Amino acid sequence: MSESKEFLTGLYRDLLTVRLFEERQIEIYALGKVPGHIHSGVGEEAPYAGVFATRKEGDYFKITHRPIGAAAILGMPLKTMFAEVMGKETGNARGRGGVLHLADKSKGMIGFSGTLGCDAGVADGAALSIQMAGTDNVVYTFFGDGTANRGPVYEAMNLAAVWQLPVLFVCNNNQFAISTYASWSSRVEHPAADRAAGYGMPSRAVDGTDVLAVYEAAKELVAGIRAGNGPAVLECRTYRWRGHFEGDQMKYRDAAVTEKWTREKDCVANFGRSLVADGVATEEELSAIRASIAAEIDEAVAFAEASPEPKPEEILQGLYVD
């Protein structure tokens, strides 16, 4: 591995932080501590960790509903995240938004909609502000294979191309749109990357379970965007380990295929093994990283559980501009 130990172990920490956040989210949901549904992103951490490793100060980010743990990579405190997930006043939206509305302007996170893809143009707006300011910053906007088929996404990609806006469109192709296989809704193998040529954009399609492959592809595309060459598309092929939402019985897919992906294509376990095999880190060092993150999550969950819920008489605060 050509990257430094600091970079690689930091990348592993990012992967593992998202994984452990997502696993704990499943646990507290099962205990009835999360209002509404959650959409687990376990197994889909690498597209976020690999892409975000190319970020710099002043960039903007639009993540999606899976995995929301990716917000931790961008610096959103775990306490704030769990408090919002659990509908508490100490969350980023004071518990009003929940799992589908993590945002933090101070971290460059410009929010996302629970109706997937409808707000794709917001990324263009953020990119236009960058272009007008004359900086070399980038907007990273994420969406799934199902959302790749939506009209607002096409419009956002077309406008970004016409105006040569600094946007990296990242498709996390986990092969399912709720219960619809990607191959049932798209005639091309890569629903985002294969369509990029129609907008005159460069694109790459990579194994989304290989965090270094994601990083290298993103690094190449982001360099072009920062140089003023306009938008680009990165598609990362992953697999949705769990249902569309917790409680989904997944009758529409083969359990043996799911088991094979989880056993052979675990981005966290595979990267950890490669770090040890290449002499970058020891098993003890990786265990220490895991223990550190787990302790932070324990503290964050305890904080969220002890935080107050919104008062009924204040529930509409923030809905309108005062």
Given for the second form:
Amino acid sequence: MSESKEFLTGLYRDLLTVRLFEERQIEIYALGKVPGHIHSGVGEEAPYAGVFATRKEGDYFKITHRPIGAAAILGMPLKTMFAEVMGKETGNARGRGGVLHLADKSKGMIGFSGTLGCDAGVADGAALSIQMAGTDNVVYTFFGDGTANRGPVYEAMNLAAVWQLPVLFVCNNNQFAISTYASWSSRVEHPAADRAAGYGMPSRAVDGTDVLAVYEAAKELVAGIRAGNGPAVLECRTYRWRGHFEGDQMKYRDAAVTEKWTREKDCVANFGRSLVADGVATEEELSAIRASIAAEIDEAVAFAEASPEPKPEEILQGLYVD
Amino acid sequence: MQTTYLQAVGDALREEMRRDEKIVIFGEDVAEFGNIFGLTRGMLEEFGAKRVRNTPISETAIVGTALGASVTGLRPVAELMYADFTMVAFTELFHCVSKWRYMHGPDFRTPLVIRCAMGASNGAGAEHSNCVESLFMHAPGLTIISPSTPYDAKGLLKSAIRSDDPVLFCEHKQLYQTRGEVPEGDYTIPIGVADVKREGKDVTVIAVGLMVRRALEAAETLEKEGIGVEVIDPRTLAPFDKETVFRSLRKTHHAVVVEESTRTGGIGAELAAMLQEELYDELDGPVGRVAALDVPMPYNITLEKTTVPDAGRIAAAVRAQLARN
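Mind giving me the form predicted together with the partner chain, seeing as the form predicted alone was just shown?
Up next: the whole complex, starting with the chain shown before.
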């Protein structure tokens, strides 16, 4: 590996932070501490960690419902994240938005929609701001294989290409749209990357469980975007470890296949092992990283639990600018 | 200075763009072509291709782009050509634009304007004639403006552009070539303030868009019959200026709502419900409604005229209202 130890262990920390956030989300959901539904992204951390490793100051980001823990990579405080997930006053939207709307504007996050894909153009708008300002910044926007079939995604891709906007469209292809196989809902192997050519965009399709493969592909595409060559598409193939929602019995798929993916293609465990094998970090160092993240998450969850509920008499606050 | 409504809207855009370089405009055929009504003609030449942009036929991308641009510091004024096309991007307007700030938190501001041309216009048919204000009155967070005069159009568009909240700005096609007095220089009209277009003592007619002119025509006729009609133009449907309407009703005690969109679930339905809840004791009868028939706008001109309220129908509704006494 040619990257520095600091970079690689940082990448490991990002992966593991999302993993532990997603796991804790499942726990607090099971305890009845989350008002709505969660969509665990355990196993799908690498597309975010690898892609975000190419970011720089002034870039914008639009994540999705899975994994929302990705917001932590961008520096959104875990306390705020858990508070919003629990619907508390100390969340970013004061408990009014919830799991589908974690966002920290100070970190470049522009928000996202729970009606998947209808926010695709929002990335174009942020990219328009960048283009008007004349910087070499980029908008990173994520969506899944299911959303890759939505019209607004195509409109946003086409407009970005026509206006040559600096957008990296990242498809996290976890192979399932609730129960529907990506291989059924699209006649091409890569529902985002294979269609990019139709809009005149370059694309790459990579193993989304290999964080360095994701990083290298993103780096190449982002370099082109920063150079002013317009948008690009990156598709990362992962596997949705859990159900669409917690409680999903997943009778629509073969448990043996799921077991194989989780055993062989665990992006966090595999990357950790390679760091140790290559002499980049020791088991102890990785354990220390894990312990520090776990402690931060414990503290964040405690903070969120102790936080006040929003007040009914303030329910209209936040609707209009005062 | 006498100006057309179309010119007033265009002047507001031009003057605001000169004042604030954060304003960008985009939409279908707005650049070289200058919009299908000629409203943005000359703007590409004056402000350049970065600030005046054509888009493909992609309404969801137009609205989404406006939202993303507003979140990141621009003040976009996007155009959807016909108001009917708001439905193509209904999710983007209803779920995203109107709720973005509430869903993501107080750090988020969405200073954007979506302009569209609405209303019946001589055979435009079922998909190019709709008035859409009432559809979006169901979307908390959205400001909805529907001006009826050149003066209101210019002053309100300026306020819309300067507002930090998202605005749906509905321009009526049949009003584009109407003329009215517009002062020289900069002025704004506050959002959420109704205007009494004509004073009268017997009946309050609340009319929107083109219907304001038709209500004024009806008022002229009724004046000769000894009936004093007060015509109120809300100008902004959301937020709605209740106080101006209440003040009028405390005087007249009769209300008729006139709108161009279909009757069921319309502006009149909402206002009638609101008035009986909040001002019941002041009303001497039920709130009257004059609206388009519940039918897709027919193509045939006679059928179109039958569908949309005219001064005669408004006058008849006012007489019926008073006959209940």
